[in-house]
Amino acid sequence: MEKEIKEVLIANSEALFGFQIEEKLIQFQKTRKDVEGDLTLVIFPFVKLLKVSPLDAGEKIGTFLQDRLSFIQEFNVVSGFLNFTINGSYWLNKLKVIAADSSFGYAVKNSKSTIMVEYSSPNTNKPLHLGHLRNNFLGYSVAEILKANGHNVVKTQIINDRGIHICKSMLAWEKFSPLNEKGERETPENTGLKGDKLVGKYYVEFDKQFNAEAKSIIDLWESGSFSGFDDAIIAEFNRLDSSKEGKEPKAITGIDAKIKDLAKNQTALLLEAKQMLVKWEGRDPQVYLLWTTMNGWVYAGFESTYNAMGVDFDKLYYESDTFVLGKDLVTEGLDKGVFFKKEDGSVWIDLSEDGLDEKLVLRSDGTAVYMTQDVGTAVDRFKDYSDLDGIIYTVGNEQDYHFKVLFLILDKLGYAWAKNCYHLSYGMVDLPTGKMKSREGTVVDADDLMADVVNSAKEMTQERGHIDGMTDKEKEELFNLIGMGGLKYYLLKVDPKKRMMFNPEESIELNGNTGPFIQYTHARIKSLLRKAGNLGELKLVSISAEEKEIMKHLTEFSSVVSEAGKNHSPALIANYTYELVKLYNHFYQAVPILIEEDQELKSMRLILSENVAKVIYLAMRLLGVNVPEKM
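Structure for this chain only, please, in the form predicted alone.
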């Protein structure tokens, strides 16, 4: 419609305006709800050209277009805006086009460049939690939306399977895991605990013991006992302790936190963890065997959780592999002058000219940091996929600075593709009780949360009593479909950039902007179509205002999919679908369908219903949400 209007205006611009106009002058917008019309053309850019009032300009252009475009039924001009009413036959023809395309709204498969989407990227020292749910659902959905836009997409994750945090879990298991009657330490097999949860248990245990040891050191210092501690450490404690005098409680709390950090760095437990990391990087056989064993437990646990989430990956990368390449790249960068070495042997990059600061890329003991492995991983990925056009990193906004630095480093190392790397930064998920903390064991476990919402969906569905005739297996599948659909939709309907509060009870409600509300509408339409049997043919009939609004909304699906791809925002898909469902439910209540006596009108309404269900299915599939045939 917009395209045809543009073509007529440009082709006839000399006759209409006196000279050739540029396409950018032609601006459309949605018609205001309080104004009659289906499409609005902004008149202001043409007022000076025609040297008349906005009303006269609108009348002249409107009359000109109406004479040449048969689909313009009528028009009106309101304050410099030309509003067109499009006739019913135009919308019925659009419905025919939609009905003929089983993948309406999707671009041709693999017709565009290859893009990699990274998401999940867990640490192997703890199970997945609520934050990972938003990350996985967001990354998976963005990947599916990009596919629908014609891109060849590679879904991937980088598994953070090395580093000091991993060594903390390993060390805690070695030191604090109790022995059973067979002399065995705890394992997933002899405890029945998922491997990722078992390893996470010892990450929490490390922190508990770590804090206890730090407290005992502080107690010694406060009692005046400094035996065995370096003079510089003693001097720093005394400076911090004396600085508390006369300070406000808030300032004292801050100073105490610095003292605690000082004490933590003197603990034997942290020293052992650091030594274990050095041994691991040196491929110490005993440490490496322990690492392989415990990571194996975690991977089995992760696989179970991903299956429950309904997400998948095409390619896995491991930090334990890519950090080596990263270290080699740091060495190359030193030779090129991209990095510099400090007196203690640590390697840095100075980004002050880019408005940032100095960033560590290699510790003084030669061990790698996150940045080291991220540089190595990026280069490795472009080697693996020669046609790769860019990478989208789905990572929380707490890492905004990290990715600015990463992309700058890659650029300075001479990789032109660095400019095509994008950080899909998203807001954290808050709980009513506050922020989650893995070390303290105050996270919302992903497995537990998914099980809870599915169980809540089961209770809600059983109360409604609409599952008679289903087998037990069908019922369980439906409960899972509703619970997981509600959870995914709830986490995706919010703009990714926004921080959000999670309320599991709201996610499975059958009313409002929820997944189950949309799923129920899809099931209702499918029930209607089953009752109707033969739908008949789509003929030229008179359409109601409710029917036209649905047809208009359906035609927008392609542009919404395109916009969601450009903005990496599943929220656009979610909220489009919610609006479609609201329009359909209004139509369903206001207009007779099965009892309509006019067979051509009845067929049109059934075919319209069928295509609403199709677009709901196609849209929700992009969110990773399944929709039921019955509910």
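The term rigid core refers to the maximal set of C-alpha atoms that superpose within 1.5 Å between the two forms. Residue numbers count along the first chain shown, from 1. Model, not experiment: these values are computed from the prediction. Compared with the form predicted together with the RNA:
With the core superposed, Lys197 shows a C-alpha displacement below 2 Å between the two forms.
Core-superposed comparison between the two forms: the CA of Ser507 exceeds or equals a 2 Å shift.
Annotation: Cα of Ala268 displaced by at least 2 Å between the two forms, core superposition.
Could the form predicted together with the RNA be given as well, to go with the form predicted alone?
This part shows the chain on its own.
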């Protein structure tokens, strides 16, 4: 209807204003709640053109439009705002259109380009935590939203399965795992531990032993015993140690950290880990077997976590496969003059013209850095998928700078698709107790959290739900659906870009702006529909203010889906749905449905309810949240 009004105004602007107007002068907004009307045209922009008062301008435009557009029932002008009231039949027609479309709001499948969405991308040494939950839910949801916008989507992740850190947990397992009565080291099978948890345990163990060893080295040094250490190291220690003299406590802490790093580099443990990495790169059979085995444990563990999360991937990339990629591209870039080589042989890109620094793309020893790999992986992906149009990287905002550089490099290398790469940068998840830090043990484990949330959904549902007659399996599914729905909604309802506070108590809340609140409304509508049986036909009846509000809101769903796609924001979907549910609950309370005697009115209300349930379902699906028939 905005479109029609706009067309009429533009087509008749000579007659109305005396000259051709620009489209951007025509600004619509929602009518304020306390003002009569459904749609508002801002008339300040026209006041100057017409050289009359806002009131007269509004009256003139309003009358003109009402004469030509039948859906305008009436209008009023209040202080520079022209408010139109739209016919009830217009809204009923809209409802009819919505009712006829089982995937209302979604664009035609695969009608648009192919986009790859990368998310999760964990480190195989650490079990998934709360931050990964935000990442996974976000990535999955954005992928679903893009699909709903007609894109073909490839969901992917890159698994960080190589490097010195992997060798650390492998080494710790070999050295420190106790043996059972059969003489075997700990495995997921013989301990019952989840694979990722077991490996994570040894990563932590490495760190513990490593720090202890570094500490004893420092103690040695401080007691003046330096035998067995390199002269250069000793000199460096003495330099650092003496530089502490007369410094502020803060500066001393910094120097102590440097000393610690120095000592860490002298530990036998780190040396062994480094040797292991060399062996791994040389494909030493023993090391490789150990690596494959332990990674297998981790993947099995992650798999079960992903299942619980309800996320999946179409294609996996492993760093062990991709880390050598990109080196050729660096050579190419050197030839093109995009990169330059320093005396020591390291290769750099100068981004000072773009307001950034020089950035390393290849080490002096010729090995790849993170950036090299990312350039290579991106190019590789476009080779893997010939119709690929762009990549969305779901990665925390601490890597904003990295992605800015990555996209610039890709652009300078001449890849036209670089402009379609997007860093879906999201904020950290904070706890009421402060930041999550693995060292301080304040990390919230993903598996634990999901179990907690499902468990509390179970308690609350048993207390007040309508679950009589359900099988145990159905009940479990329901508890899971409510718990996970609550958690996902909680993490997705805030703007992805923003840092958010995770309050464990709030996350299992059922009232207010929560997943279960929305699910409850859906269940309630479904119950209503079951009792109603045949809904009847949608006839031309007069509609109440409550009903009209809902119909208005329903019609907006498609543009919300489109906005959510453009902004990569599930939060828009969440807020829209919350608004819809509030409107419906208000209506439900105020208007009788099943007991309405007028059959045509009853049918209209039932069909309206049915379509609210449908849009709730369609919207929540975009967040990866399921909705129940009963709860």
